[in-house]
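One chain comes next, on its own, written as structure tokens: the form predicted alone.
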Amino acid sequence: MILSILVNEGPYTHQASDSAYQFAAAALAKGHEIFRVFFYHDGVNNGTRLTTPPQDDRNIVSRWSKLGEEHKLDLVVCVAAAQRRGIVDEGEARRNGKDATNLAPGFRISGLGQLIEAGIQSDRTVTFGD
């Protein structure tokens, strides 16, 4: 089955990005394909690079930079929730006139096409987070 993954809310401000992940890898474990992960809303804190939660805690971004980099997932973050939340990339930063970057290694800015095609191209979308 092709699944694509909705993530609305942030790493550390509600269990869906958590479940999210262990969604991911349980469906990637048993064969599954996954199009697609979408972040949008708060669900975009999920892809900065300057999360640092403490030592005994979970990283969840690093968590799914690794499982994205393993199984060669598209990782996407909402371009225009991102620049509310100040998650750029190069190309963001340029246009924006900001002097860094923070997005997290594996993820990458689009648009909410990138969701309407994941729609469009999985059997299934789940969505973590209201």
The other form holds:
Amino acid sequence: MILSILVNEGPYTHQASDSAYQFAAAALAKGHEIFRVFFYHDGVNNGTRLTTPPQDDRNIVSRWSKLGEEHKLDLVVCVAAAQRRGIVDEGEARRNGKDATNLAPGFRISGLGQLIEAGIQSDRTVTFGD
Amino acid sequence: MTTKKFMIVNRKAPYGTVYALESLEVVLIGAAFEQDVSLAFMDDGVYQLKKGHQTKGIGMKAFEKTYGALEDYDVTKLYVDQESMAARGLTPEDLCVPVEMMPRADLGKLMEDQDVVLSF
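Same protein, different state: after the form predicted alone, show the form predicted in complex with the partner chain.
Following is the full complex, with the preceding chain placed first.
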């Protein structure tokens, strides 16, 4: 089955962020295809490479990056939600005159159209949120 | 482009969290992609449509007018959950746009007919 995943909550604050990852990993292990993971609302905070959890805790951000690299996942952070919350890649930094970037490896920033397209292209779109 | 039935389910009050505001953006983009978009309002989500948002005191932008503009994007299917309305003492006359009020069970059937349900 072709799946897409919508992540609406931030890391470490809300179970949705962990559950989305665990669902994605389990679906891939079962041989399903993931068309896209879309990060919206506070979910965009799953894509900052500056996250530094204590050493004995899971690293939610690098966990996504690793899963993304292993399975060639399309990890998309919503641009409008990212701008509000200070998630920045090089293009956004240039456009908005920011002096730093923080988007984690394997993620990209794009528009909400990517969520609609994911809904169109996937057999199921699964939301993880409050 | 393939057209699918998208239902955006709104369950949160309009202010206090950002869900209502950011979810409206999904509705508008879905319409721009010429999808068959409908909205359902339930739980505190019915407050999103309450007439007369006054947000000056909380320093936030009021977005009540966006609901009125949905028609311009051919988004005309707005459903509200009857039980949620009754629990909050609301009737359709209290709302800023025309809606179809339906019992929760019927709303559930409508959700079953959708291709994509996005809940916020």
